[in-house]
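Only one chain comes next, encoded as structure tokens, the form predicted alone.
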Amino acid sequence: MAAATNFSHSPLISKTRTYSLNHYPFPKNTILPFKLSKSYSLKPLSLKAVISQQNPATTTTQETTQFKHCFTKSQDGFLYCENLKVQEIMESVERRPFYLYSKPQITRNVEAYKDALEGLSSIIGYAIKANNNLKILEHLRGLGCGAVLVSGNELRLALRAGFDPTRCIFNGNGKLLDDLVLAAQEGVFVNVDSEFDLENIVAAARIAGKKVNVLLRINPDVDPQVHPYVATGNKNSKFGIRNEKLQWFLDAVKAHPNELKLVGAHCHLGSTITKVDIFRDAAALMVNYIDEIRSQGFEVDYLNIGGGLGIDYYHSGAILPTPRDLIDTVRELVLSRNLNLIIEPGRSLIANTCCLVNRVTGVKTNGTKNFVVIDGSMAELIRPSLYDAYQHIELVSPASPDAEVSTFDVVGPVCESADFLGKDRELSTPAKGAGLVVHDAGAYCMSMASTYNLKMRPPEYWVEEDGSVSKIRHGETFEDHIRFFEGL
């Protein structure tokens, strides 16, 4: 991974930015000044990962480079984001759950992929589904990323954020005709997922009056050994074309020379993958398909191996494969066929850059279980409820010296027994109002948030390179909800 950068911090930064969505009547970016603690010590962490979320004790033996992570518990017992106390940030923003990001960590994550891809012709296509914050997208675009889209609105947002459409890839098993027309007009790569998808792409090309660059999404039937909900490349998946149907699709593309140009092949195995040899196995299959496609006269220049690299949700000391580990497994195959490589990271670019920051409402017991009740919930962070996913939880400040250490379920106020952020967590009994964070919340948390129980979606902030804290998304309000019914 890229090494940490040292940043000088100013206690007061007087600068503002306006939102690109200027039709939405919000004020300028909020800058939150506060004093830094004069005494802190950040300890470098060696990020590692488990082989599978189902078995955190199983690890690999590969060494990795130590680097400073953006969220660090210091020797004083306080949690810091970069060099800022999270507790002090909490005291400077709205008193409600919020997402807190490190902008420098986002940069470091992208640089790790760029370093790994050196020597290859490539596109880093950020998967917008992981996190669709406009300010984050603008930053990723500025770092040279393309975008991976799975809906028409994601395509529109990518265009609003300034992404080069010729470095964007439109995926999905149910793309709609109107959205495909926009993709055709803008020159976006489109993945062919099925027979009816191909028919819709042809129709869109005719409406737009433009030939569409397409890749065939081939299901390689490779088991990524992850949660079944996020496995996308095995034979039971709803995604992609069956490899035995390849010839049918090649003939169909040949039959539409004015509408389609086949430029590559695509596969996607799944998400939270921590065995990079799985990517090598899939790439080996894919280059064989490319050889077959080329043998029939197609000028195929792109191999898209998807995304899905996992992160260390457990914070357990297991070893995390790096972007370089991933790219090095496919490098020689890509070079041997003189291909442009497309990679589609989402989680591995954004997940570890963010925490969901909450306050403790109270502590209770039912006689057999102890509960820490917080103001955040499954509405803001559904992964534990939906996937039984583990995300690390800790207090942002040292507990009282006489606080008893107990085992707690960390739960929210939503009227569902499924409303939990973590189960069986050993924590010092927190005081009412204490800060508590759920780590690694940058991916598939805010983007999957809801207003269930009319819990309005929270604001988002990030720590910038200069040490200031900026609001990058307004929190929703009750008045926002009422506006949906005005004039009806």
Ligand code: LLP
Second form
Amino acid sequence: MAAATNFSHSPLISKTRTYSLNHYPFPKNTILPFKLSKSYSLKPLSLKAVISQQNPATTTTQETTQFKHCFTKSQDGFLYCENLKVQEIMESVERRPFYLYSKPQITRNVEAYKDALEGLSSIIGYAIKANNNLKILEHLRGLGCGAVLVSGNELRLALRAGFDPTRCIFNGNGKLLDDLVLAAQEGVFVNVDSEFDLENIVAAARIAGKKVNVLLRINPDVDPQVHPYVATGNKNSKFGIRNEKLQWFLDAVKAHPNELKLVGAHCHLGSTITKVDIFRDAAALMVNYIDEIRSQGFEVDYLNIGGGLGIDYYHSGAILPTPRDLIDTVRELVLSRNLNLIIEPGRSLIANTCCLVNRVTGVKTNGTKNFVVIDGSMAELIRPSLYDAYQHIELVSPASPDAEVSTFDVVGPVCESADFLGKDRELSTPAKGAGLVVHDAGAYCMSMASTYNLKMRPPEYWVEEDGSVSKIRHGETFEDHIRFFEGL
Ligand code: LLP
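For comparison with the form predicted alone, produce the structure of the form predicted in complex with this ligand.
Complete assembly follows, chain above in first position.
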């Protein structure tokens, strides 16, 4: 039976709500006040500026940045989010798995971009597809971000979150007419992706009775050196216009002076890029296109270099490009043409702000392989199954001294052999009920979650600046599922 617990007196949960606690047959702490009285020695990560292996001439000076990361394993063997023990949060919330974010980390990530962009006229267009939690969107908007959208519903959500539509960019290779009409009405920038897309944008402008500010999404044919599923800037991609067809598009824009105003050029190379030279190469090509476009009398002011900056999923302490490295590598090009720079980061703003917190259901072996079976699965976090992506996994509390260290596949309960969160991970054999996190779950995890096997989407929480924890999205329930069939 579920026990009802009122958290209104706990500083952990800032909103007064009644949660039901699932009964759990293993020993656990009672609900605790989570502001820690004692300060723990949390080791800050140190990231150095990137040094390109390919072209050292284009890199920035090597400086060490103290990077404060929200999730830290303390010397006491417990994992902390900011200053809160993840174990204690796990035991106090209504159900597991759940997503746990750090709001201050989101702020720090945005500030890193803002600092890097100093001296440039720019828009940080947060790519909503990475994470569409409304509370997170409101926070990002409050920090000054614009938004990058790929559907009418993402546009509606951005408007609901209060984003300024004139700082929003509508992307996509299959934008629908109705959604384009809404974008035109709201004054959103629209990227032209193909001949038929241009036709639809013209039609939308007529229906809305408004001229649309467009950018041409040019495929620069630059290899981003990433997994083929997240590569978009090479020739075989379904995205963008072929660069050889540029003149056709310029003529088409010229032919529609009442519907279209060409304001810039856009490219997006791919995702999880870890070499800033790739951005530099693409930006160099893009400013040449802009020179060409300007030479034909267009007043284009915007260069949009897309998103795609990777993060340290391996937690190996690798020296990865920072937002400053990214911006510095294109800064001179942008200034030389007096352009406004648009960037479209998703992952690098939100991925490292969150863990998926799971509980261990049990440990088993098939004779050759050991498995840690958790309550989370590919339904909540599909990146390992879909892209063979690595996301770092660790236990949230110290293992007992006699626990054997072994190599495990960390798997969920979903009825698919593809249901794994990590393969061949060395872990201390966890006890039943132990907490286990999958790191860097802020981007493309909840937003790609499904209800496969009727595993309903989990709740989300964040740690606030004052050290309290708030729920920022309700978990979906069985009743939510049944509602789709009501009245049929
Ligand atoms: N702009 C455009 C036009 C995009 O297509 C994307 C991502 C972004 C910006 C944001 O890219 P980011 O900074 O987040 O890398 N589901 C995959 C990632 C798909 C990315 C799709 N486009 C994953 O889980 O890795």
